[in-house]
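A single chain, nothing else alongside it, follows as structure tokens in the form predicted alone.
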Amino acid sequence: MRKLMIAGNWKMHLNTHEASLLVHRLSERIDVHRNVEVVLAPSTLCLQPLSLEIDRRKFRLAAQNAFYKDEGAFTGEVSFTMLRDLVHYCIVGHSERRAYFHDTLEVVRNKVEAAVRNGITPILCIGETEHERKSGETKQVLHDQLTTALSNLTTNDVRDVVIAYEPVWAIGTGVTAKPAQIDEAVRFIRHNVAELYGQKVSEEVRVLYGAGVEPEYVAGVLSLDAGIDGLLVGGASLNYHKFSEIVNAAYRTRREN
């Protein structure tokens, strides 16, 4: 059985003191669950101090971004090489990186390859915009983002990649993706992985859902037939009440299923 992952993307929020306080509060409310992996993605500035603070039985750290060159004259950038002793995961291809910082398909591909090269597991975000969905381009967008991102990896590499389906039109918009829409997209993602790397790899790779995740959505999303292995949580991950309840709800749902 694939291990559940609940990942909290803190985005550009919280200084080091605030981040430390949030970890402390989460640690009080989240128990160790063998079948649920809780991943925290604070700002790069907070990764070093939090790596010394977290209870590693409960939490793992993820970076929110990194540059695909291992070293060089790239002022202001942080490489995957610099992060490999701090984090297990790195979010790659988030819609905000694609939209605001022009992370193209090729840039995302290079970052995925650099993460794997440095022993860091990429959490690869893919998803369509509102315009793309209304234009009937959802499957084409998912296909292009997925196949390009994984194109420089071996079959064994792909087994460990985490894929997060994030419909851009449901992130911070107040619009909630319907279960049927999520199920169809995740089925299509697994179908694409199977065509590229075989059915066995498709059954092994973890696929998350992330867009407007709230505690009340957990059971419904994780119970979908497509096989969703966790959640990438945005705004709710900054609220220790909500995030701990999401983790606990995920544990209850997995146990019941």
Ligand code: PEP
The other form holds:
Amino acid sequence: MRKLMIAGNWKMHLNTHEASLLVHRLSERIDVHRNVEVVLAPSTLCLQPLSLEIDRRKFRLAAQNAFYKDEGAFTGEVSFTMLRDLVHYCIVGHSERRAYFHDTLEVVRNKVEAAVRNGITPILCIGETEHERKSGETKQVLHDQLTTALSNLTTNDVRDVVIAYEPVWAIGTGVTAKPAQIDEAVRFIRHNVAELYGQKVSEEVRVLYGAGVEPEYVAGVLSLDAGIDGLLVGGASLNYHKFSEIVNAAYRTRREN
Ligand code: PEP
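Write the structure block of the form predicted together with this ligand for the protein whose form predicted alone appears above.
Okay, now the whole complex, with that chain kicking things off.
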């Protein structure tokens, strides 16, 4: 059975002191769950101190971004090679990076490849904007983002990649995606993976949902027929009440299903 993942993307919030406090509060409220992997993605600055602080039975760390070259004259960048002993995961292709930092399809592909080369599992975010959805381009966009991002990997590598379906129009906007919309998109993603890498890989690969997740949505989203293996949480992951409730609700849902 695919292991559930609940990942919190803290974005550009919290200094090291605040991050440490949040981890402490989460640790008080989250038990060790064998079937739920809880992943925290703080700013790059906080990864080193948090890696020494976290209870590794409860939490794993993810970077929010890294550069695809392993080393060199790239002022201001941090490579996957530098992160390899600190994190299990790295978010790649988040819509904010695509929109504000020129993470094009090719850049995302290079980052996915660099993550895998360095033993870090990419959490590959794909999703359509409001304009793309309204223009009927959702499937084309998901197809293009997915196929390009995975194109330098072997079938074996693809098995371990975590894909996050994140409709851009529902990220931090207060607009919620309907269950049928999520279900349809995730089915399409699995169908694409099956076409490219075979049915077995499409059944093994984990697909998360992210965008506006709140505790009350957890059971519904995780019970969709498309088979959703967890959640990528932005805003609500900064609130320890909400994030621990999301983790605990995921655990309850998995136990009941
Ligand atoms: C995100 O940015 O990945 C995200 C899911 O944000 P939010 O939960 O705030 O919509």
